[in-house]
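What follows is one chain in structure tokens, specifically the form predicted alone.
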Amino acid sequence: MRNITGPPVEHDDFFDRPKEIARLQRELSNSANLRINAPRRVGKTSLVLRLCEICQQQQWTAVYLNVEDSADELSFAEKLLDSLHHGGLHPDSISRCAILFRKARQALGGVKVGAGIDLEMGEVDDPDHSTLGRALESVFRKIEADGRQVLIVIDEMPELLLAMTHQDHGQQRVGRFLHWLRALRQSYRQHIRWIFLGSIGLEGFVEERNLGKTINDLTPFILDALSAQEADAFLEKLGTDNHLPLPPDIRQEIIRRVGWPLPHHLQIVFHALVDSGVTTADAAALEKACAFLLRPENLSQFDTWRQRLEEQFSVPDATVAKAMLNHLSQHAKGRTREQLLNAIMAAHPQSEASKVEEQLGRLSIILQRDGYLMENGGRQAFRSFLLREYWQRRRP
């Protein structure tokens, strides 16, 4: 297992999570389509990539696509079609659709997609290919008829949906697109399974826009950080495989300092140890590594946690969410809801208390779901000690 701190890990670099894999396989065998609910950096993508490997070994066709850089329904369709093609699924139908999509893209030129999933494909001799949605449905109809078990994993779907909301008629298009996707899953459900995941929660996105019905057929799958026992085994293997063995007391101290053992956070602490040039991992080396990790020039590796707030929330909600996190970063043991409300009202005395209180309740749930906060004994606090230390250093 290599010390990888950036991209998802695959093959021998993946630290096995047999219980989670078994749960996913059980859900798929029960004909479930899934949405993985988990905070960022918990290892969602790495887990589903391992699942895809296992499915392929069991004679499934498993395709994975990341739609983070897709801007609209047509770019989503093109990426989906390309992934199905690489999976070897009905190449003739896919090739025909791909030609239609290219023609549609050329006809649009630099114009943004305005008709959404109902985008017309131009003059075609088959009514099943008259629109973008129908063209894709014709491919799925043939894949379903083949009888092969197919798993489609779509990563970063909320990123695509957020991009669409910022375009012309974005809210209406997102609604039509999600309803169309749900109908697709319902129509072709005998042999095709879907998994959706992303660094922004799909559940939170649809709830904010009253679109919950569009994903009510997706079974939620909860994925959390490693247990203390798993984190210890993770660190032991990481040290052994990278020629810097970690004694039991150092492994426990790393887990204590991290506070919430995400695989990524364990990796970056180990990376800081290696970067320090030590040949033996002891308490002094760990202290130096943690200090190095939180130096100003290294804080950027946590910046996505801050940037996501502005991408995910409206300006008023992002302002309150950052105010909550700024305040909580100064209190390691957390704060009560009343203390949080008082702190935000003191900073924004012109605000209406009842509206701020409503915001706090709503945002607290989202921030807990996305891995920023946890609630214990009526107090909210940062879930990750590392993230709290980062926020202290980054706050105004």
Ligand SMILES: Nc1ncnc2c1ncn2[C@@H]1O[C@H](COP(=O)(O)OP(=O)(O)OP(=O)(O)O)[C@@H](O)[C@H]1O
The other form holds:
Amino acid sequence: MRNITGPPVEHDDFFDRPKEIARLQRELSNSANLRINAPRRVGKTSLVLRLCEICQQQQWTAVYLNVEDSADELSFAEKLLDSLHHGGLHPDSISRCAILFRKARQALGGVKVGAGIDLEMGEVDDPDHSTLGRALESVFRKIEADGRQVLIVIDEMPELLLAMTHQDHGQQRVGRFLHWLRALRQSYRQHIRWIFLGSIGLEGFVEERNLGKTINDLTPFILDALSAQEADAFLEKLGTDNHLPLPPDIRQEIIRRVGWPLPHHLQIVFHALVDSGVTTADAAALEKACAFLLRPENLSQFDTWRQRLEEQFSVPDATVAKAMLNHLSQHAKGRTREQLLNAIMAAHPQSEASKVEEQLGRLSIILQRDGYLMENGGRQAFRSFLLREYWQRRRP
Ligand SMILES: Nc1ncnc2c1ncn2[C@@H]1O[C@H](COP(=O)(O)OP(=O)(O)OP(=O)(O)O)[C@@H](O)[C@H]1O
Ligand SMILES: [Mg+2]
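Alongside the form predicted alone that was just displayed, please also present the structure of the form predicted together with the named molecule.
Entire complex below, previous chain first.
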């Protein structure tokens, strides 16, 4: 297992999570379609990539696609087809659709796809290919009829949906697209399984827009940080495989300091140990590594936590979320709801207290779900010391 601190990890770099894999497999064998409910950076993408690998070994066709850089329904469709094609599924009908989509793209030029999933394909005499949605359905009909088990994993779907909301008829198109996808899952449900995940939660996105119904067929799959025991084994392996063995007391101290053993946080503390040039991992070395990690030039690895807030929330919500985190970053032991409200009102005296209170309630649920905060004995606090220290230094 190499010391990788950012992108998803695969093959020998993946620290095995057999319990989670077994849970995922059980869900799939019960014909569930899933949405992974998990905080940021907990290892979602790496886990589903491993699942795909295992499914393929068991003769499934497993297709993973990240739709983060897709801008609209047509590019989603193109990416999906491309992935299915690479998965070796029905080249004929897929190729026909791919040609249609290419023509549609050319006809549109630089124009945005205002008609969304109902975009006309110009094949009026052919009901199977008259619109973008129908053309895709025809591919799924063939895949289902083929009888082969197929797993489709879609990562970063909320990013695509967020991008769409900023385009022409965005809200309507998002609703229509999600309804269409739900109908697709229900129509072709014998052999095709779906998993959705992302660094922005799908449930938060749909709840905010009253679209909960469009994903109510997806079973939530909860993925948490590692247990203390798993984190210990993780650190032991990381140390051994990277020529800096970590004795048990140092492993325990790393876990205590991190406070919340995300694989990513364990990887970055270990990286800081190696990078700070120590040859033996002892208490002094760990102290030095933690200080090294929080030096300004090393802080950018936490930036994703800040950037995602801006992408995910409206401007007023992002302002309050940042104010909450700014305040909590100064209080390691946390603050009560009332203390938080007072602090935000003091910083934004022109705001309406009842409105801020409502925002506070809503946002604390999302910030807890995404892994920023936890609530303990009526107090909200940062879940991770690393993130709190980062926030204190980089207050937006
Ligand atoms: N099973 C694992 N074994 C080793 N390292 C892991 C594992 N899972 C996650 N990591 C660490 O966490 C980092 C992020 O992993 P991954 O991209 O899978 O997380 P994610 O939950 O998908 O993140 P995001 O919320 O940003 O999408 C990796 O670069 C690695 O440092
Ligand atoms: Mg991910």
